[in-house]
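Next comes just one chain, in structure tokens: the form predicted alone.
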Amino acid sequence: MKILAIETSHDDTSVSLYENREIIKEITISQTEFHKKFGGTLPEYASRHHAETIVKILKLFLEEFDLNEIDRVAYTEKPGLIGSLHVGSLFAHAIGFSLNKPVIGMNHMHGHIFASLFDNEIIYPAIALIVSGGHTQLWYLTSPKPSDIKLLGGTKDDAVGEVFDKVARRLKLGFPGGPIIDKLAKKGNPIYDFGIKNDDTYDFSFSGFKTKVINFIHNREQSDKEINLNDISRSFQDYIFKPLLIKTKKAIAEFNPKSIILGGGVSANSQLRDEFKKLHQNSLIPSMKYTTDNASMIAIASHVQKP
């Protein structure tokens, strides 16, 4: 099965040529440097940049490959920024029409779930924790079929990656905040109390926690107290990851999975990766290159869900 996959859900334009769990070629162009100056993604610019960039990427693929040999086109249908998704959909359908190939829309979250398949084998049933800039979700899978993938719960407000970015912006650390805070946390101690509420559901809520951390930073500034970036970063990570780990443990106890999966951009965090591995003997975490948005994960999801 040879698949041309397109991913444009947020601010990375990615195209991948895939065959039977092998990546023939992938090109991903990020907009992070542009959005960095604003401390977050500007949706209108993102969609315009996708439209310009995806043409350049496609030309590079056409110079190297005969796309008439592909079996299908897969693209990210949902969820994501509406304008960005629209660009990917239009190009996918245009390519499919011109080559007379089927076009399949894929769930972006399923892409993150199956990104681990490049290095691991999922044994079902499985629990998947997907943590990114826009999503924080816990899933239960009994097979790769979309009908067998059940959402147990998700964030009611801010996603974990979003909170990382907002706290990093308040600390004037830059964008994206995740990698910067992760690096600082390695040198810090969890000495600050950022207690976060937990409940018996599989849902998450981080808006109150975000406000607590930002208010803490503000109060220390107003009182001319030292702001130790290393200690704040470590304390922040300890508390924001706590409900993720607690609720994953709860799902493990309830569903007795044979695999647990970590995915999404925040799965690149070193502390979260280490803590997640301790939860289950068969903990699957994608390679760093597959943690962020990429077309290859859309390709492999398309392959396993619609072989």
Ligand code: KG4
Given for the second form:
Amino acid sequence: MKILAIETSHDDTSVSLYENREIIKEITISQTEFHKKFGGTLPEYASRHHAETIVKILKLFLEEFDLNEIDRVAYTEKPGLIGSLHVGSLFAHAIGFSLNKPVIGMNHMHGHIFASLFDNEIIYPAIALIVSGGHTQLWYLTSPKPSDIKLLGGTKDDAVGEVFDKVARRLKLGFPGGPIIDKLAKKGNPIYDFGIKNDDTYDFSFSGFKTKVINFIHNREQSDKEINLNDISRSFQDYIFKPLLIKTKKAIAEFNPKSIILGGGVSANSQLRDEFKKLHQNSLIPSMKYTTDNASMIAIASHVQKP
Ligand code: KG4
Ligand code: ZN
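Output the structure of the form predicted in complex with the ligand; the preceding block shows the form predicted alone.
First the chain shown before, then all remaining chains and molecules of the complex.
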């Protein structure tokens, strides 16, 4: 099964040529450098950039490969920035029509779930914790089929990655905040008490916690107290990961999964990776290159969902 996959849901333009769990070639061009200046993604620019970049990427594929050999085109249909998704959808359909190949729209979150398959086997039933800049979700899967993937709970307000980015911005650390806070936290101690509310559901809420951390930084500035970035980062991580780990444990107790899966941009976090591993003897953590958005995860999701 040879698949040409396209991912344009957020700020990465990515195309992958894939065959039977192997990536023949993937090109991913990130817009992060541009959005950095604004401390977040500018949706209007993101779609314009995708429209230009995707043509350049396709030309590179055409120079190297005969795309008539593919069996299908898979693209990210949802969720994501609407203008960015449109670029991927139109492009995927144009290729499908011109090559007379089927075109399959994919759920981006399923891409993050199945990204682990490049390194591991998923044994079902499984629980997946997907944490990114836009989503914080717990899923229960009894097979790879879309109808067998159930959402247990999700973000009610800010997503985990978004809170990392906003706190980093308040500390003037740069964008995206996750990797910077991750690095600082390694040198820090969890000495600050930020507290975080937890409840009995599988949903997540981080906006109250975000405000608490931002107010704490503000108050220390106002009272001329030292702001130790390492200690704040470490304390922040300890608290923000608590509901993720507690709710994953709760899902393990309720559903007795044979494997648990971590995915999404925040799954690049070293502390979260370490702590998630301890939750289950068969915990699947994607290699670093598959934590962020890429078209190969869309290809493998499409392959396992429609073999
Ligand atoms: O899945 P992703 O690449 O993009 C979308 O959200 O669409 O996730 C990006 C998010 C950003 O918020 C970024 O700060 C966060 O993932 N992130 C991290 C780390 N690396 C990226 N968060 C915590 N620790 C990291 N090492
Ligand atoms: Zn994503």
